[in-house]
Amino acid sequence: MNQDTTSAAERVGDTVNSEYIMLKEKIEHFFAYEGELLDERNFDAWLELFAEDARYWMPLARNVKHNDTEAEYTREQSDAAWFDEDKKTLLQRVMQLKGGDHWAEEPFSRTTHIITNIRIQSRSETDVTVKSRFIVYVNRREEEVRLFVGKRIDVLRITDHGFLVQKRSIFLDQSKLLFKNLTTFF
């Protein structure tokens, strides 16, 4: 049974209850830890922290009229994505990067991850909704400078060990993708 645990008063910053707040404060640190592995490249260990049934998805943004706002993105399972991944095809691309037989990565980029504006949305017994936004700096050889700003909303597993992303929905703030490629993952 999903629960909402944003209450109005959690919305307007009243009251909030300390389960939450501890909830909030792992989910911080789960985030926190996920961008340093990409910053540090450590692709292995980023990739252990999804499900083996993990959905990983960016659709693509449109510039739509002021009452259609259902239509700015594109809908899942049925039009075009820039991401539309599984566990599987994550790790062919970290094998890839790994490899060197990336030309957009070679040489590596340097990238920043910062989550910001952590907000729960629902949680149950297995697992918990979570809304952020995210600022995604990368620079590459000495002048190429890359930066992407957006939304994600994960569906986080609780497992005995901690977390583990189920689903990643990552919305970028661009219509149009400004960049020469997309090899950055979120």
Contents of the next structure:
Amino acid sequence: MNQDTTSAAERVGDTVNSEYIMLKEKIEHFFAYEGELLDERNFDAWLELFAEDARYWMPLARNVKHNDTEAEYTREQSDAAWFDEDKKTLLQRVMQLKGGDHWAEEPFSRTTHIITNIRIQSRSETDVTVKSRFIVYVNRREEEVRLFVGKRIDVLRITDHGFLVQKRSIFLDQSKLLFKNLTTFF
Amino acid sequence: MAKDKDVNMKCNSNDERLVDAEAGLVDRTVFTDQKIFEREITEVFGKSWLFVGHESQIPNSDDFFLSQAGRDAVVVTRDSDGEVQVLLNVCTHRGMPVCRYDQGNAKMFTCPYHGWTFSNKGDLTGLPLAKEGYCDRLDRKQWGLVKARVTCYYGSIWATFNDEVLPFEETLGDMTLMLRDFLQGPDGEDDGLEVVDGILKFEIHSNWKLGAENSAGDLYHDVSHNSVQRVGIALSGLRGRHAWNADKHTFKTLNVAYPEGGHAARVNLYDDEQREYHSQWSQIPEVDDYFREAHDARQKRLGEKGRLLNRGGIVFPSIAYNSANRWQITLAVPRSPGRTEMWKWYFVPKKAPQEVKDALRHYLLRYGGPSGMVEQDDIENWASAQVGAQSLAAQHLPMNYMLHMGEAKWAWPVPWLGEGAYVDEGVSEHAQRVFYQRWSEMMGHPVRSRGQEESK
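Switching conditions: you have the form predicted on its own, so give me the form predicted together with its partner chain.
Full assembly next; the chain just shown is listed first.
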């Protein structure tokens, strides 16, 4: 996972100013809205929040020696992953979900996405990189419960009409997936 | 308990068998009973060759990764002499795992409890208190890590801890044709595949046999995959999930089972060995070009056997492979009657350009595993079937495997499938019957569930 070097000023929050707060507020709103779309199964509207060149990636985690942390997550664009998607394949997944014949999600699960610990890592004129944590609760049919917890790094493109997800990296805190399926978006 | 007695009579006809393969009946308790499960660990997993990984995962000396042989955790190493070793991940002193990393590079493994240290050949090399505690009398040879017998077969690594099990190729029998074909990759070259880094591990609430029998030859369950057929993930520019569905060449779909070992494969057998390449990757012309050339090379290399398109199958008991441009191995790790871990290795052709490897990787990741658009629905099926296996009210009804009973023929329709090949065509449950027959043989016959014992 990307380790950013944080200055002392950032650690104590001295870089937080009104501009930062306003931007963070907008991002929080964006993430809450996005999570709500997923929880309300409005997958089409959710997908519209992704840039045409978006990437959506969830590597595998591995248990490695303390000084071998580079190998902890599988490498992007060369190794296996839980998800390694572009917008076109995300659309295929949405189409599969919506058809009523995708039995792993028919009937739909009930989900709640909680996005928290939002921190702006960097920003430029065109985009902003945001670190956050997520908790996703999934209840399926009667008794199936899944709880996904992890970290996210989002690169959001700043447009005239708000943010677009340009890249989402999702780091699940499980090396062995403790559940049978990953039918939920993060 | 009179009712239970009736149950026994019904399920097990005359001789108390839980499996009646000829009649296509399998008792539900084989999926749920704890005693049967414990017996499987010993009699089936303990007496079979088990896939533990691929040599491309440990290219350098001292590379290692953790794997599973049945219920036992193992360390697969390439030792300092370049030999592949499969070592039980259990310290011989107090039973701790000596390796707690999924992968890495190490010349030795030290148990964190008392410091016993083992080389990557499994030898006990470091023994604290050797002199003052053990008076130099502890026989280090006797206390090395438990070492498995290992067979490397065209890059794949197989292990067993049992000295009695026949050599690997003998247990495969005529299945060697299929396994070798899988490992050859698209151009028919031996050792043609390499692993995409990262083993996908996930947990299902199903008996391990449900996933295994599905891979043996269940072509009946296509209805489960309507959702992905409808959306399409094949890169042929067509809907669906495989390109061969639209192949213009004529072929028979065969279920090929090898009763002696319990192995099975499902294949297309084309009428024409010199058939031309059927485009599977038309959306990415460069990738299509690679596969066209590979196809031509393969047909030339294999001659008549090039008529075979190996689609996937199972090496008994629990190693499922997928072939034909979606190379993967899925290992079922038995944890309890109703809980199984699935471990998945993806493969790409070793010599292919990066572009081809990338295209295949993306296809595989969208196809299989808990995030795969195809396998998500399979996993749902197995978990749901487990619910049915546990039903009390349905215990008197065995599971039904009667489809196309009595139609299989030996070494049909071509003799080079092997004398041990028992074959039928199309949608059938014949390979599952063979799978459960072999399972039943290995388990020995009077296997009783707890319920049956109580009824006596």
